[in-house]
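The chain below stands alone and is given in structure tokens; this is the form predicted alone.
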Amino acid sequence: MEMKEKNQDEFEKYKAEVAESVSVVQKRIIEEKKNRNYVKFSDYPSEELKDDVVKTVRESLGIEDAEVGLSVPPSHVPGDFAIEVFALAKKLGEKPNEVAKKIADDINKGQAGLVKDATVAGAFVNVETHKERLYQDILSKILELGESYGESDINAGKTAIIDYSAPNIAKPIGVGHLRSTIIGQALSNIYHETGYSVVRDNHLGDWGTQFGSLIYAYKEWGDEKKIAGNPIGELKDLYVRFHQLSEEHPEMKDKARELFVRLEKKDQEMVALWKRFRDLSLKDFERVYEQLGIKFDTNIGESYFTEQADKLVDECLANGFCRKDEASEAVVVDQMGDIPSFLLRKQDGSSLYLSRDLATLQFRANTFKPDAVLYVVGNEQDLNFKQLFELAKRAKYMPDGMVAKHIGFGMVLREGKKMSTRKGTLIELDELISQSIEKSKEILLQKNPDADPKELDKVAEIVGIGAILYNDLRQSRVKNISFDWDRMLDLEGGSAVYLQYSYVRINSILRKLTETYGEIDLSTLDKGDISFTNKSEFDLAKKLMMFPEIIAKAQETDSPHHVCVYLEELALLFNSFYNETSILKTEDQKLRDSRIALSKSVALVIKKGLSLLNIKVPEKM
């Protein structure tokens, strides 16, 4: 009696942990809210000059509500920014060249603002800016804001759940919950800079029939000397050996089963089990986030809701959203629309993830009244979430006012195969990053071969682990993704290494003019002295004036790979720009001091740029 109490003991300390974390969210949120400093996105050069164009497109063509892109046009191309009118022309029921003409024409008559003159090309209308006060504008803005810069208050006021990383205890985290946790971290960063107040949830896999077979496993073949030793890895053999054999004795299966229904009761034997485990696994996984720069506000587990799914079982049931099955007793919930049916309680009287995550997503409406709740969860779970937002907007348990989301991603391939634990072909995470900062280290010490064995050990666990960041992060989320080393670690282009290597040679560069020229104080650099000679400096400037509008971009996509493309392209813009300047013999001091706060704007875009993906610049290579 003494022990069940013990473990009824242990949930009611598990949920008072739960409810601490959560109390300090709250607050959390009430003070931002309150006290944070938004960054007007009307402030931004970008929306100003789309302001002018879109006051004269609206009055142009007589459409109030017309949505006008600006896009920066190839550089063969004769303007600064071109507005492309298929949109607009198809809704007129106009010739899209006609349509392109009438707009250019008034913008001609008014050269408003920051719009200098247009010219049709097709279906297109290329503007042509002020180019000297635009680049002004630019700089100076940048300058004013410093790290600020991108930041906005597009989304001010409005909380937003980032459900993300979610690894099952007694198991190493592998390389398919680090999309996850890759994917989800970039994009609470994205949200937060757009202005939202985030909370970022591991919802960790802590509950469910996999820790009967874990149980029966280690009950089984459990040695207390190799767990002492590798806690994680032996849980994992055991989950392994687990399924292994069950492929021949069907009945290990039925016995798990079992098991799991125990643990469900709350039985004492299987309460003590299961928490160890848990805790065991949380401390490896911290571990692993620490070195990827990972934190969460909470970790609050699916056994959390195991109650509260019951009753939510029982509530649909009562006002009819599901029916329980005369012939197995299991509860189903018919077919909703084009949504196929689906169980919400086994036959055997326990949940399932679904009834677990309609509790979830109750209780996370009710505690932090969030306006968006994402799921960062494999492509493979598409028709879960479905279901899930489906019965839950017809239950009310998620208010109108509340926006659910799947972000779905591809697998990761291992010899064009999806991995498992159970088969034992999963990259263990452990594995793949000390495999990415040694193969980094070989490449710092070709570039560098007298490095100092400490400065080079720090900086090759910034570039390794970049490096797999960025690998995940530049290709388009829903798609399948393979591991190329050589793609991963290329100096030239295309990897994280490379905006972190054209981040530490624009430092480079900036400590040579210090040497030469003494320090340089951007400060008194007044607004009306930023000029410019080349091109170059200008495409340049206006690649770092579209940074807000690429953040803005990949939160309102959920696609973190924006920003990946946006760097990249602003990186071959600066090299473009270095190749053909030299600031070191710039002998007009105010033209020096601009092409100096081009380049460290530039540095600064790239350093920010990649904060928010996670991903750390080294300030030597």
Contents of the next structure:
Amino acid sequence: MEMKEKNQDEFEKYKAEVAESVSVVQKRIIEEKKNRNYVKFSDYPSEELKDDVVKTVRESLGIEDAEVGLSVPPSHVPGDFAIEVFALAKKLGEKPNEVAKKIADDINKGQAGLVKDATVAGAFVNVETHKERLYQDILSKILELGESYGESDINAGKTAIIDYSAPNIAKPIGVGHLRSTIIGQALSNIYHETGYSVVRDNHLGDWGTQFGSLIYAYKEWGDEKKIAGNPIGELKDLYVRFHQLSEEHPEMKDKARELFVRLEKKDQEMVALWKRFRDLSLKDFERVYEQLGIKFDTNIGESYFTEQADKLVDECLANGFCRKDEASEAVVVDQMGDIPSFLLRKQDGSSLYLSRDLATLQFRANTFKPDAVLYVVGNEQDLNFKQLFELAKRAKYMPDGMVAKHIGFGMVLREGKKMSTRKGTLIELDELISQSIEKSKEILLQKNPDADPKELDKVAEIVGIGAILYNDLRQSRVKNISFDWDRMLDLEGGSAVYLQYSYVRINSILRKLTETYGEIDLSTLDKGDISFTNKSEFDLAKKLMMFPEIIAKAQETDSPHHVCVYLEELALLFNSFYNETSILKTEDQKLRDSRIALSKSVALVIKKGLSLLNIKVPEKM
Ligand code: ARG
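Moving from the form predicted alone, what structure would you give for the form predicted in complex with ligand ARG?
Complete assembly follows, chain above in first position.
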């Protein structure tokens, strides 16, 4: 009896922990919406400039809602920015070059704000700005905002729940879950940056028939000593052993299913074992999360939703969204449009991944009133989420106005093929991380053979982990990725270490400047004092100007890779500027300080951009 009560407490305790974490987040969101200091997107120079152009275009063409995109033209084209008029001409049913001419003429007549004049080139209007003024606006904005440069209020007041990582208990985290973890964390950062309040939820796979198998295996072969030594390895071995033996002894599978049914009914003995496996796994996951710098607000696993899932299935049955299969007693949802039919409750009455997800979705909608819920899960679950979202919409568990999105991603390949446990081509995460750190160390040592060993270890960890994160994020996420060490650690570009080096290099330039000229105080640099002489400086400032827009684009399209592409282009432009100009030899103090401000801004944006991808920068390397 005593034992029974204690175990009941176990599940209740777990539920209380969840409730506590939820209420902490709810309070934080309310607080954030009231008191967060949002940076106004409309105050960014890019927006002011765009505003000046858009106003003229709208008036000129008489289209109230005309969308105008400003792009940076190739360097042989005159003008600082270009407006492409194809879409506008189509809307008006007029010839593109005539529309372009009309716009250019009106810009030249009006000369609003930052805009100086315009010329026509085919279907493009090339816009010339008051360079000096724009340049000053850009740099003084960055100096004023510092680390907040890039933030905005575009989505102020909105809430997003990001569901990512979600590994399965009693198994090691694999590379698939690694991708979800990396992409999900980057999206959390990027969403937050554009004004969203973000709930980072780890929807642990901590329920399902596999627990029946695991409990069976543990009861048969479990060895406490081995478990204490290597919990996850041992649990995995038990699981594998079960699978091998149960192929020949199918009755084992029946027994395991019975055990899971007992767990579903919260049988005390089962709950105790389950809780133990869960705690051991979480501890192991935590180690990886810490290494990668990943943080969650809530760890609400599937287990939390079994009872509610059951209720919802009954409700759906009563309302005719599903039906009981006569022969098997299982609950089925029939084909909806082009979405194929699927199971909602098993024949033995137990819940399913999808029914638990249905309850999760309802819980999220009620608890956090989110504007968006993102499910960062591999492409292979695409159909599952189509089924979930469609049923949730029909059965009204998903309020109108709430957006649920499946953020899919490709597989991790090894030598062009999918990895498989059976074929032994699986890379374990621990192995991957330590390999990356080891290789980073080699490269760092080649560059700097006298590095202090302690410093070297620290930097190698930052570089090694950055390489893994960046390799994942630099490509469009729906594509498959692989681990190509030469490319991941390429000092010439296309890698995190290239950006980290650029950052460190700017810092060392700034240090040298301080040695020569003493402490440099940019706060005394008046907007009117900021100047430049070379095109490469202006080009660099224009690029810096685009940073807030790029973050907005990455958020809108759920694609962190836009940030990567941008940062690489920025670093490249910095290199041309640096090769062309010697800041150290710049005699004129105002010009020198402006160049310092420019360099500092680049360093700041590289650091900030990488931090959105959850990648750190070393101060020296
Ligand atoms: N644990 C699941 C898996 O490994 C992923 C869960 C994703 N989130 C969700 N709400 N279904 O396949």
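For clarity, every value in this text was computed on a predicted model and none was experimentally measured. Here the rigid core means the biggest group of C-alpha atoms that line up within 1.5 Å when the two forms are laid on top of each other. Residue numbers count along the first chain shown, from 1.
Worksheet item: Using the core for the fit, does the CA position of Gln268 change by 2 Å or more between these two forms?
Response: It does shift by 2 Å or more.
Worksheet item: 2 Å or more on the CA of Lys158 between these two forms, with the rigid core superposed, yes or no?
Response: False for Lys158: its C-alpha shift is below 2 Å.
Fill in: Glu258 C-alpha moves between these two forms by 2 Å or more, core aligned
Comparing forms between these two forms, the Glu258 CA shifts at least 2 Å.
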